[in-house]
Amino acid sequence: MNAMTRIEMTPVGTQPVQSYTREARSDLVRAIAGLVGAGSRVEADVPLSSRTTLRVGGPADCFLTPESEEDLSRAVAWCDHHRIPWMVLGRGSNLLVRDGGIEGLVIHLNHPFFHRIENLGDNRLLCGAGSRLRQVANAARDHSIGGLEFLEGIPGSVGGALRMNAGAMGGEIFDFLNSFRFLDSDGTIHELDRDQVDYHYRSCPMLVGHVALSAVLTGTPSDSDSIRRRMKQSNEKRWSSQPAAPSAGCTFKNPARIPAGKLIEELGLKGASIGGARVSEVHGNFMVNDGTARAADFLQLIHLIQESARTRAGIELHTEVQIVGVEP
């Protein structure tokens, strides 16, 4: 195991001081498999292009789908102790994985245990971190809980939404958060109320390096038919203003002066393309994959837009999409 323990832990999206060898990857897979139960799935060299909405990206060295919080805790604590980089992959939206893939361990909370949604009463839902946001919106509708309709249009999971304070149609998930549970890098589970957490527009910094496990969301009383109508209106608005082609959602955070999509349109960059990556003609803040793109194409296109915004409009555009992994 010495080949692995020499690797320095670095933030997600950067390259370790010393790259893995194939031997180290095999050791990592065997070590993780030995830590978890038979119901957890451990795989090597899993392509991530099929697990992200942008449809690009290299493989994960080791891919774990844990069946329980205990297995997840053991794997994270072991990686932290051995200084092995790790990250959590949700539904793969809002994510750009570089063509070299992700070194270390990628954790996917796709086991049914992490998908549970329970009605707690008093307009509250307990949602596992792996729950799809659309499922949460549907559950809220079925239990006559209003306010969560906007989640229906976000193609992600509860855990990822908490990490990014995801929002749409004027709502953000932290607006409706009561409390959440998370796992720290030592494998210890904590629970916090919303007012104990520092969160911002499209960011919850404390969840960097931690794993969201579940959340209690609180809505308002409403009848299911009214909620259904609002969901239908939201859905129609979304599909009339957003592209249907594969994308990662909004590429850039909105700067203070002007929405990013409008700025990109004013810069004349709608339809701009590099390789198989293109700025959508439908919405300037969406970049789409024509089916042939590589991650490198999107990275170059992002750089082109940022340079144009900086030099022509004096505006710094910061990415909302999370860029992770290493170069080939």
Ligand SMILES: Cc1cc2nc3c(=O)[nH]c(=O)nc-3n(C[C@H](O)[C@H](O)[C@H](O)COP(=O)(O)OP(=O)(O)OC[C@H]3O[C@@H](n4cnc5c(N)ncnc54)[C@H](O)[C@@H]3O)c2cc1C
Contents of the next structure:
Amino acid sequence: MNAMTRIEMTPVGTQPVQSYTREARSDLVRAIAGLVGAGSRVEADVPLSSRTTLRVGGPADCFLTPESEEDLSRAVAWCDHHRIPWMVLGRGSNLLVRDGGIEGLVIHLNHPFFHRIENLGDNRLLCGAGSRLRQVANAARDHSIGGLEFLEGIPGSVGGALRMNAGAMGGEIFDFLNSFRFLDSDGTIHELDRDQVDYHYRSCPMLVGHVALSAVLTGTPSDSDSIRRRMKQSNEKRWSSQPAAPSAGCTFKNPARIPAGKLIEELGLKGASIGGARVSEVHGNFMVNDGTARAADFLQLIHLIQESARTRAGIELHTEVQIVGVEP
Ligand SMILES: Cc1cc2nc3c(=O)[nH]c(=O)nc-3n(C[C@H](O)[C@H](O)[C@H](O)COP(=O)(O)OP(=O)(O)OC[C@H]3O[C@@H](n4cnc5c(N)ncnc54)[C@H](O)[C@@H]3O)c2cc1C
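How about the form predicted in complex with the ligand, since we already have the form predicted on its own?
First the chain shown before, then all remaining chains and molecules of the complex.
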């Protein structure tokens, strides 16, 4: 594992700062496989284009689907100790992975252990970080817990939603968060109440470098039929205003003065394209993949939009989509 010691520490979700000796990736795969139980999956060179909704991006050197918190903890602590870059992938619905892929370890909480959703009573649900937001919304409806309907159409996981403070239709996940558990880079598990954490519009910065494990969400008493009706309304509103083609949702955070989609439309950039990446005709803040795009096309398109917003409207657009990985 000598080659590995040359890698500098990389926080979750950011660019590795050093060139990575990819020849060492088979050592990494072997080392991680030696740390975890037989039920955890360890794979090499997993293409991330098939694990992200935007459908672009190169491979992950090592891809771990842990079967337990213990395996996850061992793998993260080992990477931290050996200064191997690592990051968590949720449902990949807010990610733009560069064409060179992701160096080091990518962790995917897709084992059924991380999918559990439990009714705790008093309108509270315990949700594993890997559970899908749609499943959470359905479970809330089945237990007559209101308020979580907006999660239905967001194609992410609970972990990704906490990191992004995901929201729609006037609600966001932190509004309904009671407490959550997470793992730090030493592999130690902590629990915090919502009030102990800083969170903002589409971001919970303390989760950078940490792994969300589970959350307790609290709704309000409601009857299943009204919840079902609200979910249907929210679903109809969503699909009449957003494209069906592969995307990563909203590309940019909304600036204070004007919604990003409206600004992009006013700049005349709806329909603009580079390679296989296009600004959606349906919603200016969505970039879609026509099936042939590479990450580089999306990066250029983002740059073009930011440049145009800056020079023509004096507005700085910041990406909501998380851009990760390395150039080929
Ligand atoms: C069609 C479409 C519609 C969308 N609509 C909305 C919307 O209405 N509102 C909205 O807010 N978003 C929306 N999104 C964006 C996206 O679904 C959300 O941001 C979602 O919360 C991302 O979850 P994910 O599991 O896919 O995370 P990923 O995209 O996999 O990851 C996003 C970030 O979260 C981190 N992360 C993931 N899991 C964990 C974890 N367990 N612990 C710590 N960090 C973690 C990743 O490292 C990464 O930095 C939409 C996306 C699409 C494609």
